[in-house]
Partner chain sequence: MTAEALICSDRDLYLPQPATVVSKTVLTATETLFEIRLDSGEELKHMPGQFVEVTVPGVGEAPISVSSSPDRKDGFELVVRRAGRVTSAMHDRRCGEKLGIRGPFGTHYPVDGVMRGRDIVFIAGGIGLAPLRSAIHWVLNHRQDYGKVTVLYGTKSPAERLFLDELSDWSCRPDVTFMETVDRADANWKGNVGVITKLIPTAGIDAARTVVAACGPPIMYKFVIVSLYAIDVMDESIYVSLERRMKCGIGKCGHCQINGLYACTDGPVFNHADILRVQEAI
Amino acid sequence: MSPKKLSLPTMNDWVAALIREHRVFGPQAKGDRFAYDLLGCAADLRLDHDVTILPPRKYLMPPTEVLITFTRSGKFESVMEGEPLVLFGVHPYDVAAIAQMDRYFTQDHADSHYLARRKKVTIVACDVQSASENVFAACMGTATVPDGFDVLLTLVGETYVVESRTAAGDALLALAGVLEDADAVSLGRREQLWMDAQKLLRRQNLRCRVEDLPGLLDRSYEHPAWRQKSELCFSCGSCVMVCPSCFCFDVQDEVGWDLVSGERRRQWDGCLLTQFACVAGGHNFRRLREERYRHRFYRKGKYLHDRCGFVACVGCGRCAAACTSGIASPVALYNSLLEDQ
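Chain structure (the form predicted in complex with its partner chain), given for this chain on its own:
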């Protein structure tokens, strides 16, 4: 569908109509920050958010979800969770991270639980209106995205340009009524905004190109920065939990109150946590903080790149904001590796 114009009052009415018809989750104020939550009314939607505390990953891979149910006598049944929902106002870097998850969970062995959820999600992306202090999406090529969404919204002056790319997007947009085609001036301003985003979303500046990162890591395994920075690490895993492109999980059985049946659940896990590489008997294959800290950057900057073709960092800066010790910033880490090259 060709790009349309959406005035601010029409936008408001459209969101209200979506909320009546669908479960819509979008960024809302939470204290002095922002978080995705179920929208009760259009006024709660904050498309001017800089970044949310957690990425929308929580709707595609919840902190905990049921994989199977079992009885202790040995009956197992698949559970496919997931209900239709609309993610509204997703920033381009988070759209890019969702595309990475899609790739990760479908490559080699398709993860049916992830797909069951993913197929029911419609994504309304929104170009960034205000930048967070840790953002470096422009360095990672995710300040804007050409695809990966159903609908894209861009605020140009006092009006939105809205573009649907899929049938699901068209269906959502139909609820806005009859819309005017976006004029050349609006489309030109959108182009300009996309160019400006390359500067706006570079509050932290990575001193190499994203495609140089796997090679940089190839040369940096013994770099002193791993030890220096990790000496401050609490192994709390905050950097992992807020990351839109960290996908690791643990699986645990929970027995019900009847002591007969139960659920097998998977939950977020992270390679920074002490027990992550522990095996039965107690041996820990990554016993040192330094080893865990380094592994996270290698997994994201090199291993997943070699395997899936993407660097698993989209430059949202959430890890840097979440880290108590101030050591999680990928930009600071990569730049310090670059200094000694």
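Could the form predicted on its own be given as well, to go with the form predicted in complex with its partner chain?
FYI, this one's just the chain on its own, none of its partners or other molecules.
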């Protein structure tokens, strides 16, 4: 569908129509922060949000979910949870992170539970209007995205330019009624906004290219920064739990009180947590904080790049905001490594 113009009143009417027809989750104000939540009315939607506390990945891979139910007799059944929903107002860097999850969970042995949820999610992306203080998405190439969404909204003055890219997006946009085609002026202003985003979303500046990060880490395994910074780490895992491109998990079997039935559950896990690398017999492959702290950056900047071809950081800055010790910022860490190159 060609780009259309959406006035602010029509925008509110469209969101209200979506809420009547679908389960719509979007950013809402929670005090002075923002969080995704179920929308009850169009007025609650805040597309001027800087960054949400948690990324929208929680709707694709919940903090905890049942994978299988089983009984003592040996019977078991896979559980495919999730209902159709619309994620509204997703920023480009979070769209990029979801695309990374899509790629990771379809490689090798595809994750059927993730894919079952993913197929039920329609994404309405929105270009960033307000930048958070820790954002560096422009450094990571995620200030804007060309795909990975069903509908894209871009505010230009007092009007949104809206563009559908999929059949699911067309179905959503049909609820807005007949819309006027975006004119050359509006499209030009959208192009200018995309260019401006390269500055707007560079509040923190990474002093190297994204493609240089795997090589930088390759040369820095014994760098003293790992120990120096990790001495302040509480091993709380906040940085990885709020990260849109951290999707490690643990799987546990839970037997019911009747000792007859049970569930196999998947739950979020993170490499900064003390027990993350523990195995049978009590051995911990990363017992020291320094080892866990270093692994986080290698997993994101090198290991997944070597395996999947992408650096697992989209520059949202959530980790830096969540870390009480001030040691989680990838920009600060990578720049400190560059100083000794």
